[in-house]
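What follows is one chain in structure tokens, specifically the form predicted alone.
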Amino acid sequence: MTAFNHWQPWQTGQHGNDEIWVQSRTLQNRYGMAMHGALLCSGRHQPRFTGDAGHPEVEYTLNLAERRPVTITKLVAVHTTRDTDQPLITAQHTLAAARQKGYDRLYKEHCRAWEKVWELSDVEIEGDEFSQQAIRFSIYHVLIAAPQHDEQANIGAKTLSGPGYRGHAFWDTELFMVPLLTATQPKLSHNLMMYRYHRLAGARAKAVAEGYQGAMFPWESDDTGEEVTPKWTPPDSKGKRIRIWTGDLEQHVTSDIAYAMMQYWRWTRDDEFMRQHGAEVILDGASFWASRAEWKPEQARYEIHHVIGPDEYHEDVNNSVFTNRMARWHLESALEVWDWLASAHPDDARRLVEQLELSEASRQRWQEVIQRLYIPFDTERQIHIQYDGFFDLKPVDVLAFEPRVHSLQSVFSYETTRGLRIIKQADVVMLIALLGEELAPREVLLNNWNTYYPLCDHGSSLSPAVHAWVAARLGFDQLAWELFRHAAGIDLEDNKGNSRDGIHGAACGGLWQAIVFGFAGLRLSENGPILDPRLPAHWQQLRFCVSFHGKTYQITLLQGGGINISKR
């Protein structure tokens, strides 16, 4: 991967006897960053400044005696213009405060802070050391990447661990990482919901540019909230480039964001967030879908053409069942939020109706699209159809290619795969995960699984954990465990061969969902959370916490069916 310099020339210097500092600004957006550090030594010798203007260093020369320990402590304070107007001065003050506290006190505070985090977010598994390691690894990487005190940042698809996707955010955040945070660290989930709210201007600009109404969120987002998906791949060894269509056509992200906000609201009952922020996102997203649906008079129904569903091997398809069904869900949820506002907070309802230029005609349009939007379904086979023409593709025995590391797209080529009946990742299965029996009766869900699971390449790291979740809920216990085990090794064992580009944040969040929503069977009903555990046979016990309506509950599940729930 090509390395890019994002920084202006660094300014450096020394401060006092043992401190050095550096500062610079990014080239594109001119964000400022400063670091102020000290190298402290328990020895008696004075420090000596070395290095050059671009690489300041502090050096000690010591005479070491046997059995006489010397302690070296390095303290570094980091600030940016995202948290202060004067990052260098602020870093200097932060370092001074840290020096005054001393390492021992700083370390104790660090441990206490992490203890509080793990008390709420930890998952304990007895009987499976590897799964225990994998889920804590996954939780840790989501937690350290989630913005703690900043509503203006998202989680990049590769978290903080590598340059993959240039730090940009996708649906990976809302549908894979946010659920863990909503259930255990709702303040962090709130920050991520606010990131999307603060970027409504970019979503509205994209809708206008594409000829639609409302808010159409970008597939690939950065700090601007505008669409930043590149149009072309870099040239390959033969100079060939491939057009990237996801930024143009993978539009289900707007509903994915609404889904995360509705789940956050239902778990937390943060009415203030919904009144002041979430409702605006959900309602304006509904306006987009109402304008996006096309009336087809010959079929007397609405359809959505020229999209990409989660299965990115097949581009520019019509009537992706994931896209259409989630669009209908989005419109239904928007009406629910609108009715709630009108009943509980009429002033906010009037404000948003005026601000978003909504009317009774808007409601009627939404209801009409809900009732007449085409949801592809084969009544004879009792399955959902992934998109128009999917079953006209050439069949492939996907399972015959196991075991392997590389995707089948790399085996067959990009062009060839487009004509094959191979699915990149959970698509219809993802719909089952999100909607469950709201999508269809259990018999239809089983038919969907039996149809689509054998066709899935798992070419994305997002896929195995979702399949494990759904397999557990459908009663495929051994297969659920095998899929979970595959998901758990994506980074720890690099079983996709690309962890060098960064940790797979969505796979980390998905692993938590496979455990909590899959094996534990936790879901929200009209009466609150309910459990339906199906633990892997060798797991003796599973313990985790969830926060519901401001109260934290510890849930312990025993092999054989024992359940204990206590309030924390």
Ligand code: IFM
Given for the second form:
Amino acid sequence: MTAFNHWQPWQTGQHGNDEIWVQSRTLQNRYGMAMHGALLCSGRHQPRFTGDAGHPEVEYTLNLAERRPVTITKLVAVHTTRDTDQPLITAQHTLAAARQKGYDRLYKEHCRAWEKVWELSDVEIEGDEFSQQAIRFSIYHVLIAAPQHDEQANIGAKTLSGPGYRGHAFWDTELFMVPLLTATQPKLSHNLMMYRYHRLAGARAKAVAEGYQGAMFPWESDDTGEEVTPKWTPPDSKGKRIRIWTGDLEQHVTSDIAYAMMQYWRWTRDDEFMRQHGAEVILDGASFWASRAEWKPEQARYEIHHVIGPDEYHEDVNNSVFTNRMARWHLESALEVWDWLASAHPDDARRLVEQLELSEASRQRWQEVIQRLYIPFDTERQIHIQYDGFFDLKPVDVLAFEPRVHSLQSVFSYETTRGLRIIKQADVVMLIALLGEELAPREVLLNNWNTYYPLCDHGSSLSPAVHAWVAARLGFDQLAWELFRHAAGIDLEDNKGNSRDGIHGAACGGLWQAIVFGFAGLRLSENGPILDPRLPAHWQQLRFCVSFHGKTYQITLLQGGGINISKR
Ligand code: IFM
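Can I get the form predicted in complex with this ligand as well, since the one above is the form predicted alone?
Entire complex below, previous chain first.
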């Protein structure tokens, strides 16, 4: 992964006799950033400013006496033009306030703040130290990357920990990381929902540019809200580049965002968010899908052509079952939200109808697409079909290549893999995770699993945790454990061989879902949350908290079936 410089040349300087500062601006969006730092030393010392332009340094010389400890404390304040017009002066003031408080008080405040966070978001596992470490590692990485006080930032696929994917946000946020936040830190989830709301202009511009209506969110998003997926890979050692089609064709992200918003609303009952913001995103996304579906007179149905589903090994396919089924789900949810608004908040409903140019005709069109959108299904085998022609691909015995670190795409090459029946990540299996028995009766879900699980090479780090979740729900306990173990080692054991590019944020969020939705079987029914635990055989106890309609509940599950729920 090539590192790239997104900073203008740095300005640096010194202040007083122990402080140094740096400031710069980002090259593209001209955000200013300043850091002001102090190195404090309890012993008698002689400071000397060293370093060069861009790297200010302060060096101390001191005489150490035997058994006379000396404490060195480094304090740094950071501000950007996103919080203040004058980041350097503000950083200087913040540093002065921190110096006044002193390390001990700052440290205590820090610990108290983290205790509060862990009280709500921790998952405790008794009987398995590695799983305990892996889930805390994962929760920690999602929490430190989630914007705390900012509705204008998202979480990059590699969080803030590495240069992979240039900090861009994908569906990784909504379907992998947000669920943990919705259930344990809903305020942070709200910030991320608002990030998408504030980027509706970019999504509308993309829909217009592609010839559609409504809001079509970009596959890769940054703070502009425009499509920022690169068109080409960097050249390989022979100078060959590959065209990246996901920015053109991977369109399910619009429904994924709606899904996260509906889940947020159901768990929190934050009606204010839905009235003022969420409904606009969901309804305008529905307008996109209604214009995206094409009527095919010969088949007498709507179809969606030229897309990429979650299985990115196969590009430009027709009727990806994930895309079509989630588009239908999106239209159904939009009608639900519209009906709710019309009865509970008719003024908001009128405002949105006018603003989004909706009408009775739009409702009818949505209903017609819901009823007649093709959901590929093989009635004889009683399975969903991943996309038109999937079963014409050349079969491969994927399991015969185990054990391996690298994806089968890197074994066979990009071009060859396109013609092979290998799936990059949970696709039909992802639909099972999201919709459960709303997708199909259990027998069909089992048929889907038996068909698609053996074809998946988990070439994406997003895959193992979702498979673990679904395997647990379908009763494949040993397999669920093995897939969970795979997911838990993605960064801790670098089992995809690319942790140097940054932490896999979606895999971290996915691990939480594998535990809470998979092993604990937590889901929202019409009457509220329900549990259906299937703990791995060696876990003696599992404990976690969830927040539902503004109240926090602690859930303890015991091996053997015991369940204890207490209000916190
Ligand atoms: O969003 C994912 C995609 O599903 C698989 N490739 C990596 C992306 C970023 O994590």
